[in-house]
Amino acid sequence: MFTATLRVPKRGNTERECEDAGRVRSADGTVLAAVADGASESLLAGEWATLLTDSLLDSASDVLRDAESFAAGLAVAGLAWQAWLDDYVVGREAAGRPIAWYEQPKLDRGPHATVLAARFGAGRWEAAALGDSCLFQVRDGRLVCAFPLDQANAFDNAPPLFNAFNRDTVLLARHVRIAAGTTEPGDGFFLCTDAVAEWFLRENARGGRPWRVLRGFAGDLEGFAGWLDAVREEGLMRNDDVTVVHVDLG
């Protein structure tokens, strides 16, 4: 089994900026992945991505059965979030910077993210997804599923977003999608966030094999943003976020 995490800003931004998150974990042989999309418009966007995606795979063996559970486990992460938010804000007091007047209405606000989370192990997969964030299976040369998207036209700029301060879950199980799945030795799966799943689906609808691709930069950060700034500059993805989680089952 094989597991990488891919994960480079947008053109233009610094490693800091990056408002995505990738987290993987094996154990047992089990692995639990998430990726998490920040969404650009809220304060700490990239530390609320971190902090969900951690959050989700502490409870990923509760949190996967299905859509309660799962709206169940992100107002736990929302919880956290306040935890973090008021360390946060005593850690600017100390170091006499404390919230600007104009960043305390985001503040107040919260922010949003997508995220989808999954489990592999013992021939089968468990994901659950609110908003844009993809899970792709590979066997055999072919992509076998794709969720919660399976076409590159349903992207959109008002994807779900999860609210930090969000603790409705019922509203929330409402807009959270449930996969499942059997895996066989040598499947692979990449989480991806909006911009390279996107690009994903595109390239299999055209007859390309886009997980050769992705599969090709395991362990290459440099060369995969390198790849990135091509593809970008060629107008065959969106300049932004990327992150990518592949587990190879072997």
Second form
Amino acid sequence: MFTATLRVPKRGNTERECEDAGRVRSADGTVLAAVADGASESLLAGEWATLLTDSLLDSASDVLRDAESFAAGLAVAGLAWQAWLDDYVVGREAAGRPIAWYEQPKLDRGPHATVLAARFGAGRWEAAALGDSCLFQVRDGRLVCAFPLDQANAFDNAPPLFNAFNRDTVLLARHVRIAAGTTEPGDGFFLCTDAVAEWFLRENARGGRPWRVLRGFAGDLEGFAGWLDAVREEGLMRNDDVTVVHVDLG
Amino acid sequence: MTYSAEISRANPSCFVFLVDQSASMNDPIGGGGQRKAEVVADAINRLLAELSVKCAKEEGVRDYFHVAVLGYGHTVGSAFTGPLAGRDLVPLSQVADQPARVEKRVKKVPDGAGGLVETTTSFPVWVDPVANGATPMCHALARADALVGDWVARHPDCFPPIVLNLTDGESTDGDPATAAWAVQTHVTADGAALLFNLHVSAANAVPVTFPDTDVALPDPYARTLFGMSSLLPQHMRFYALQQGVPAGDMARGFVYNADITSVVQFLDIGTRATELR
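In place of the form predicted on its own, output the structure of the form predicted in complex with its partner chain.
Next comes the full complex, this chain leading.
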């Protein structure tokens, strides 16, 4: 079993400004992984993406059982956000930098993000997603599952997003997509935020083997960042924050 | 010519607002008691506020745009009041941090139970209502032309500059069509500069938003401004349609006695923060 998380900000932004999050956790022979992509128009989008992935991976509940369970897990993360935000506002006041007039409308509205979580273990995988972060399963040199999107032209700049203040679990469940399948030794899984997912599907559609490229980095963040610079420069990938969580079942 | 260039701090675009401050702006707008000068000042202040909020991040407002506000009436020049008085193109972060004042205004919002409740919001002010002198629209467009030309020379790959003219349409220094055309001849790798017009009129006529013909417009001034206005790029028509405004293939960036702040929502700075339905 091999796992790695690669996370790089969009060109022109600092690492601190990256609004993607990715995390992987192993427990009792099971691997849990999640990625989230904070919306550029939101305030504190990166902090929200991080809290969202943490909340889902650390949940005591089985958030991947079905769409309703995932929606309930999202709502729990939303409650945690409210507490985090209260502390943040107090901290800004204490630092002599109170919330500015132009920040308040976005704070009131709440941050938005796409999110994807998955579990791998005992011959089976399960995943749930809201938005356009994608999971790819590769077996025997072939893409056998792309979830929830399977076409590069399905991406746009208005994907379904989870707002931290949304407590309507019925509405959320309606937008949640779930998937499951079997695992075999040698399977590779890639959880990707939208820009790299779009590239992955386009490369696959034209007969390429994008998983070979991603697998080749084996957790080498510097090499990955250098490769991203090149593909962005060539116009092969949109300039956006990029996160890949790679789970190789070995 | 795709109007799809990334708008970023490394590749910013610019906005030039032209505000008619002539004596005729003292007249009330059609169908209401508010003076035209107050209507356009309110519109400019809301546009600047919306643009600032759109580009706000936790560390401050990002300089995705540089902004000029030029007034034209007894003179042509910067219409900023307060700390930015006298300046032309200003990085958006400085605009956001330096309004002349921040007023508290009461507005009604849904109470969640089908009714409305009053709440207080911050209303930053950069431009005050002014109504004095003639309407040198050609001169103002020439100033915009110079600012846009210089900007495009320094940012040849940027999302094309947008010039937004707010006026009652009665130019007193000649036919503004030629000067309007000149503004739109400045081209970046992503397309030609855009000129949009908001016409505030004393006539009590039906408001019009992004029309594709001048047939329904009530007077020659409106038809002139319509003819000066750029076609809305495809993605802007798409966003207008999303907002329930039926913008056709030939829709122009022209609004008659109606709200134009939606223009800010036509700008793409990354993933849109939209709610699930």
